[in-house]
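There is one chain below, alone, in structure tokens, taken in the form predicted on its own.
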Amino acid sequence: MVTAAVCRFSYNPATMLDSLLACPRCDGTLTPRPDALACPGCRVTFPVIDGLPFLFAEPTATLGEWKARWHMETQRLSDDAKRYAQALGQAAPDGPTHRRLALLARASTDHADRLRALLAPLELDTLQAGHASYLALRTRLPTSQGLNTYYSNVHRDWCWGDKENTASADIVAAALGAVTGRMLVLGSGGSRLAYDLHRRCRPDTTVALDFNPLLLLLARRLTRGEPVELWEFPPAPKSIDDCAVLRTLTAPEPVDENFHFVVADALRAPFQPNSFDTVITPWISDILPEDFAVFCARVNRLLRPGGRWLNFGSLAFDRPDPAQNYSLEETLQLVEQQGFAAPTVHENSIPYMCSPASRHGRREIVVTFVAAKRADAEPVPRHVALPDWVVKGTEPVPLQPSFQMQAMSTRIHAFVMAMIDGQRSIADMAKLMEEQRLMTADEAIPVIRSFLIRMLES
């Protein structure tokens, strides 16, 4: 088990990371400092925990944000533990669901201190909320996006996922051949891609990057010779023992000096312009909350002439805004408009988190790309995550049409839970909402009872 004493490792200013860092507000070049890095020109400093640079525009903010995420986990954790001991109650003491739930409950609990452990650089007790606050407050942070979100990669990345791991280093570095000069992951994950490229690839320097910090707190451990234990809760368990499943991960060897994590947001790559030989944009480019075609560009930037950006990943574009939602086709054109010559391109069948524990894995086509910079794409604006109006506070709140039917609806919600009396039947609502003119009482009873079924189940 992880231990904060055993977890420190001090931060070597003189790197050849520091000459590749930007500030993520300005852009300027930041001063190294013990345990930190300063912006002159913004008068920010930037803490580096546990040897990782923490390069968010708002670094305070975001911490906070991550460790109001940790307590929501923890609440939740904890949540699980309770009602899994309450069923135990309810078991038979000698059946098979007994088992299941003592596993369970054991689990979730071990499961939550074994992740403070992990996080402990990031001092994360210094906040405090319950888990419903938590829920209510969404953050500047995605909001898919949670420190559990991508955790099961990682016991794939580190512990059973060898041929997994195998087959996708075999078509990125087929695809790329001879790598020199410096090298850039972006949105590495667990890291375990941008460790075995490394290893195979021997470019002079290779950085990982990722907003997620427990995945890079973890990968550091790893990639320095350090075992950890974490629990797995495969998806779809295979038996009971199978539920929750106590895994030792590791790294076949320790990193050399050459390989660097920072955990800062893709969008605003905290680079300085024409750093790297090679960038990788692994399983990502397709999730970012921002047009392909900007981040196109922002992958040009980072990039010097003749630079190549290797793309690795299913493309399965989801965005709002439909016109986003590229084709391959449309996505190679994109590409070749941002400065990039026409891209190589390749497709390959690959098994996808085929735990040993779980019925869950599958198998995904990917899509690899690479295309060469030939020319300097136009500048995009800094990616902003919010509007002004939120951020700043002092202009209208645009009308949208999203905010009416959300008014509506809570309007209509708060409705149905003031008639809630222990008298009044669905029918009854919906007579009471007809003679309030909010609608017609055939209308009512489908929408009072969808929200009564979401109420039932959250």
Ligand SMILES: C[S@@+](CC[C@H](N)C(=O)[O-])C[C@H]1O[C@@H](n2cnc3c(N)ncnc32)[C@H](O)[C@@H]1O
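Here the structure is a predicted model, which is why all the values come from computation and not from measurement. Under this definition, the rigid core comprises the largest set of C-alpha atoms superposing within 1.5 Å between the forms. Numbering follows the first chain given and starts at 1. Compared with the form predicted together with this ligand:
Core-aligned CA deviation for Val416 between these two forms: 2 Å or greater.
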Given for the second form:
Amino acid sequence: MVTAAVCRFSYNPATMLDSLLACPRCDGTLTPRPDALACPGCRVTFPVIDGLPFLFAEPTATLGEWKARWHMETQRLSDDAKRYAQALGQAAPDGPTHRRLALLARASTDHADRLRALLAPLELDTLQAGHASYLALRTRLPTSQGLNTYYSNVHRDWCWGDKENTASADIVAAALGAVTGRMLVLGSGGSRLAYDLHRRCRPDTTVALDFNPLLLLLARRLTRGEPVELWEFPPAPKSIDDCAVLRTLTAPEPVDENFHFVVADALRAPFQPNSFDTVITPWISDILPEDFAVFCARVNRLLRPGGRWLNFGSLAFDRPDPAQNYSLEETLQLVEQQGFAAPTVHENSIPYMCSPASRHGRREIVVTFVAAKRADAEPVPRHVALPDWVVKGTEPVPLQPSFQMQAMSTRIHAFVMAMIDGQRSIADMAKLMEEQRLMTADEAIPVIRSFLIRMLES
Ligand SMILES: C[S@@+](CC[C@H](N)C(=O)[O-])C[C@H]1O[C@@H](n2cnc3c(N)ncnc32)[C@H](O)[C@@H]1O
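With the form predicted on its own in hand, show me what the form predicted together with this ligand looks like.
The complete assembly is shown below, putting the previous chain first.
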């Protein structure tokens, strides 16, 4: 059992960082307060959590959202631990299955305790609702961006990934050449690349921004010289002992006081215009829920005239609009159209996520481009992730056709679920549906069957 003895650093207003920050709602100047930053214009106070400015446009709603995701995750881990313990009871003692399940049962319980300790500054235990309520309201962790989405990367960043980390830092540092002034890393994740570049390229100030508080709380502790033990669960373990591996994560040495973290949305980066000499976007541009052309304009706004944008990683856009799934050629053209000089481009093959405990691991051909800002881009509207009636929760929820349709199917689902009494067969239920004039029995049978299959699977 790990105690929640997390160091609680108070916010030490870093004048350099404060002078760069801006309100994510109105772009106005922020006023430092003890353990908070305030926007007098918007009358909103943004918390500083364990030394990390938490600068989302709706800080309370966003904190609630991350807490809900944690709540789901903790329930999932506890369900996993129960399943392992149950299976363990059936396994032959002293056999290899027993050994594997015992390791997984112990690791998943201990993992939850360790994450809870790490996330303690978010005061997570203020949510009490059960797993079912969260599932019903669909606050389940999205497959794309949950607390855990890039969790495995932290083991590469701070434990076994020297070869991969060095390869990335070498490519980026060589493409950048001499660096001066202020550097911003958007989507810094576990933040190893930001840390390596800060130490190698020696900008005056580095700001590492990510919207995932778990990754930045961890990176902050590590870069202050505090080792952290966390479990790695490799995707394709090489042996029983590799199913769950307790790793000690450490930074080679503590970083200096000119390295800062900000928890915020890269699409609403909370900085004054023209604040940075260099903006780095590692492995993020192609996963953002916004057209890359618009993102180019946002990066442009953050850079001073002549400042440089370095993009690094994959170019694998997966947007709903196929026109926005740009090739390298289109990507470079968009960069130029948004006020940048023609980018210089490099492509390199590097190892990617090759954990020593996993049979999975690959090579990626990464694209690095660097482009200097030659003109301001046309201003783009502030990014709106969700409508106000979702975020604020005080406005009427509009009765959209999709909601009406969903309400109808939910009623039918509820009807089917209510028919399950341990006695009725699918044929009996189909008859009842016919009696209720919902559909004919012949139509109802395959519909009920596929509904029950979905229920079984989830
Ligand atoms: C593929 S990971 C890359 C992490 C890190 N740059 C690296 O090279 O290992 C993408 C990162 O972007 C972050 N991210 C995604 N969307 C974001 C957003 N809108 N604002 C801030 N961070 C975001 C994720 O939390 C994640 O840490």
